[in-house]
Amino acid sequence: MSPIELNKRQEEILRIVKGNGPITGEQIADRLHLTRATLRPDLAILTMAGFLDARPRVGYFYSGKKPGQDISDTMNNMKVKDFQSIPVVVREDVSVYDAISQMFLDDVGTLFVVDKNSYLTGVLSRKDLLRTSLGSQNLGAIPVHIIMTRMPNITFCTKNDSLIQAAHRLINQQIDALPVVEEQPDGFKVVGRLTKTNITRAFLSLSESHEL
């Protein structure tokens, strides 16, 4: 296995943590004039590769590189919560016409449908909406719950799932996005979304730290 190569930003993060640790992610971001979200992939990679350790309510501190750290171990430890994005949801009584407008306004390929209590009840894809719009029906009169994919036939993930697991689900089901859910007594709350783009960005960020 080739030795890990850090990019310039990751080297700067290590320098900051070495000199100021323990230090929070927000404090590191402030020093680099970046947002915490921008640094999240770098901090995840540095932590999983063994350069940094992190403790809740304390922050990051330098631990040194673990010899022989395998890239496959690093990839398996990458979590959905570190790379998920904000979900785009609609109510199940929204019309197909409004759902199409929402999809284009938010520039997404998948909408998650929730009930009045904000629990996940369905998923709408571009294909679902296109198939319906090709007919001569009044799209403003058709609620999305008629055409959506319903629970329990929805593939989803949780924030603590690995990206590898999520990627397998996306590929095996031939879908573009997964709702990230939090299980509650009465159903699943949608707390994020994970797309092929999220996963691609995560692995590109990982590749910058290795000689790939």
Contents of the next structure:
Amino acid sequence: MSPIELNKRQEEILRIVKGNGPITGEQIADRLHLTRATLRPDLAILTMAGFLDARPRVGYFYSGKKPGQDISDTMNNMKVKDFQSIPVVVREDVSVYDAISQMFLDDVGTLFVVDKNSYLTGVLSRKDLLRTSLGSQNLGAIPVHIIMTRMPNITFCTKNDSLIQAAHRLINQQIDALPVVEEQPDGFKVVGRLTKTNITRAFLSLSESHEL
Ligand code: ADP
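Pass me the form predicted together with adenosine-5'-diphosphate (ADP) as well; I've looked at the form predicted on its own already.
The next block holds the full complex; its first chain is the one shown before.
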């Protein structure tokens, strides 16, 4: 096991928890003037690498023990919920033109499509929209449900899936993003977006918390 090298923010979190634990994620975020969501990957890494312990409804405390996990244990414990991004969704009846605008506005490469009850019905990638733009003059008149990849052919994940499982799906299906969904009696609600960028970010956090 190589010595662990933490990034500056992770060092700061450890210092705060050592001095103030048990302390909740929100309280740590407040002290660092960051959002809880920004901190989530760092807290996940510190917990998985054995620096911190987390108890539900109590918070984080410094475990004091030397990090004993090796990198494969840390990787297996990385969950989608710790690295996912906010989803960008559009309704089935919006036009291809508006979907392209939305993609630029929100700076994402994949849009998720939902019906009027907010259940997942489809996915739109950059190339889906480009293909339609090449072949058609009036993008304002074509609703996205005509060109999207639709259920049940959508590959998705849930927030408690491991990041490794999600990465396998991205590679096996040759796609850039998975909707993170919650199953409900009548369909799937979209609660997040898991992209190749999230996997790359997780890869970097690993290299920062294990000296690589
Ligand atoms: P791009 O086409 O911009 O390279 P992708 O590789 O993600 O982006 O998409 C390739 C095709 O797969 C597109 O037709 C898209 O609709 C579809 N697709 C994208 N994400 C998913 C998904 N999670 N499940 C099923 N199909 C998807």
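For the two forms, the rigid core is made up of the largest set of C-alpha atoms that agree within 1.5 Å on superposition. Residue numbers count along the first chain shown, from 1. Because the structure is a prediction, the values reported are computed rather than measured.
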Worksheet item: If we fit on the core, is the Cα of V190 displaced 2 Å or more between the two forms?
Response: no
Fill in: Post core alignment: T200 C-alpha displaced by 2 Å or more between the two forms
no
Worksheet item: If we fit on the core, is the Cα of V181 displaced 2 Å or more between the two forms?
Response: no
